[in-house]
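Just one chain is shown here, as structure tokens, and it is the form predicted on its own.
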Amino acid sequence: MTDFDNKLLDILSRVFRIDQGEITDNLKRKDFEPWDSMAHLMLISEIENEFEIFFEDEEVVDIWTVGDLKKILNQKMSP
């Protein structure tokens, strides 16, 4: 697992208050009660601070799974 993956898992675990082992790419906002609108905003803020990036509004609303989040992050982190 890369440093990037470890940092992201740590953030997800802290924001959702769950064990990292429970986090998969298929974890969905609509099916996971702790991932409410407030947790979503906290998650975005934590990721922006940790990775020193900025999400556009369209990107924030397009994140429905951990896999979506990773895809957008990978695009932003690529040179």
Contents of the next structure:
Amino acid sequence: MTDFDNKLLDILSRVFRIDQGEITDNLKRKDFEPWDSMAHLMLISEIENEFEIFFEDEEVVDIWTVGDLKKILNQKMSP
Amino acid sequence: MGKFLGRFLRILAWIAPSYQFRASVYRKCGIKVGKGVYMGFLVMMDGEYPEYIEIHDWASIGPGVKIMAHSGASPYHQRRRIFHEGPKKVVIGKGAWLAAGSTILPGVTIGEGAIIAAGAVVSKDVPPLTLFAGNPARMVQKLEPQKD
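Now that we've seen the form predicted on its own, could you pull up the form predicted in complex with the partner chain?
Following is the full complex, with the preceding chain placed first.
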């Protein structure tokens, strides 16, 4: 578990108010009730502030699972 | 009817019972309001430049929404030329829904069928069939009509 993963898990558990153990890559926005549009926005802005990056509109819309989120983050963080 | 009468009518448009009546009072104030527009309580629209605001058919304006067409700044700023912006056109597209307490800034066009979440502050154009939220408002989701 890297520092990056820990930070991401921390943000996810804080935004959705769940334990870090409950978070899997398959967690879907569509069938997970706490992940509504407002939580999505909070999640995006928390991640932007923490990792000092910026998501384009298209990227925000395309994040549907925690796996998607990790994939996009990896693309953005690798130089 | 113009701006002068509009200044008095606007108070009526805030608190009048029934949304059709509030919408038609805003029409009298000089704002272009289409048919079937829902107008909530305490909707605040730019009183100085009503002719710059256009609301298309079947749009839904929630309670406490603010729509501004100009940003005037204080006389201090205007005199010292620190900040002054003239009016810019605001268009609310067909069937768009502005939820309670959202703020629309000058020059913004809301696309057809878009949703603005409660309390959002919209400073840039919103494409059709999208959900915008937050301050400043950002795209959160694309809306897909259900097919039968």
